[in-house]
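Taking the form predicted on its own, here's one chain by itself in structure tokens.
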Amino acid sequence: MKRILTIQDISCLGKCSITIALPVISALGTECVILPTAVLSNHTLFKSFTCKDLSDQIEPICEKWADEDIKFDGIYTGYLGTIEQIEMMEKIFDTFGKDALIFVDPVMADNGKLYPAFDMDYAKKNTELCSKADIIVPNITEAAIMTGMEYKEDHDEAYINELINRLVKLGAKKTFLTGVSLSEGKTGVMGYDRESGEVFTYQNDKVDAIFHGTGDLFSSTLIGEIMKGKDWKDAARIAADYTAHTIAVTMENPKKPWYGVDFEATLPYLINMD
């Protein structure tokens, strides 16, 4: 069985980060290691919470894992609170990673500026890192801030071509820039692999909502199936409709839960996808 390591933080209650990743990854067959980064109350949606950084953790976790010789075939990196954590996951990658698929979601902003506790010392540490990696799956947003391009709300097919351009600089093997919208009513995901030139778009209906940790559903998925042998269009393919189809039966659920998507729900949808 193939073993991902995750690092990011938990929420205790609420939807997102390792509590959809280790759930995801698991349910498609692989073995999904945590290392948490921090523990919150419940994520930062919520009026208030408690949060306890944990990178004084990190260090000693990862030697502990070396002493046994611990190896992972994948290492997937979600959001991190400080620079100080992104330049211990270049250590890890270095430790950990020789024979890794190294995936780096740069989770750092959205909706055109960053998430009120990074500035923009971080956001070119955090670039720095998908320079490391093998995928790297931004969001609009924070591919225009590591690109150095402006944020375009409404963009056309050239705005996107111009910012997947300036990405594949960065080194990643792989990109995937989501929430891409070419034509009306639209969203998805718009790849390209360095290695062969190969551009891949793909678009699903647009739903009026929006809810915490899709990002991080789209991510798990996308990793889970290119580690179970997945084509990296098919594995995309299958990460937008699984999450378009989360959002779908959430809007169902009366109480429309805000804090994030009913994922546990459509699992079975999920492993039944292929």
Ligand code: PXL
Given for the second form:
Amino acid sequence: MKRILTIQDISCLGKCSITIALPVISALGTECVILPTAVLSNHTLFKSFTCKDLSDQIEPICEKWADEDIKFDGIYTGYLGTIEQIEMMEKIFDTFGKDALIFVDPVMADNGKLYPAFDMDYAKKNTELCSKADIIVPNITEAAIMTGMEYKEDHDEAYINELINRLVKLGAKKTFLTGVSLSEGKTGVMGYDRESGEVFTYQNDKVDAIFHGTGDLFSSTLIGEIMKGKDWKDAARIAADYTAHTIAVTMENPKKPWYGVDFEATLPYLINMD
Ligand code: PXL
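Can I get the form predicted together with the ligand as well, since the one above is the form predicted on its own?
Now the full complex is given, and it begins with the chain already shown.
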């Protein structure tokens, strides 16, 4: 069985980061080892939150795994709390990343804004982490911040191409840009493979609502499908379809929570997707 290490926070309430990565990656048949960077009462889009930083646990935990000679097929980083934690990822990549796919989702912003806990110094460090990855998965806001471009909610092909060109220069082998809307009523993902120069675009119907945790759902599905052996484009198509389907199912739930999507209801659908 393949084994992934995912490094991100535990938001006890809120359906994001580890509470999405663990069930989704497990459901796709890969062992998901977790390294929690912090424990929060809930994600940072609630009106307030508690946060216990776990930075001092990262090194001792990794030492135990190194003693056990544990190997990973993939390392997936998501929301990281601080610049110091990003610096720790570089060491983890050196220790455990030699034969692992390094997958960095530079979670820090959405809808044109940085998340409340972050500033531009953090964003700069996150950009550096992306240059160490095999695969990066920014949304348009994160991509604009990382490349010094203006954020455009309404965008055209020229803007997206420029964003992708600049992201590719960061150095990752594959770049997936999410939240790309190239025609009326559609949204999806654009991918670029540095080795072949191939560009890939996949669009779904757009739902006019904002849901939290959908980026984490997309990334967890994408790496889960890649671990299953799916080609990068098929994996992205499945991740986009699964995310869109989960949003549609959530919309139909009159009692849906405002803070996340009903992915629990759609996991059986994901398992059978091809
Ligand atoms: O879904 C991204 C995410 C992950 N973790 C925490 C967050 C957010 C988004 O706001 O606050 C703690």
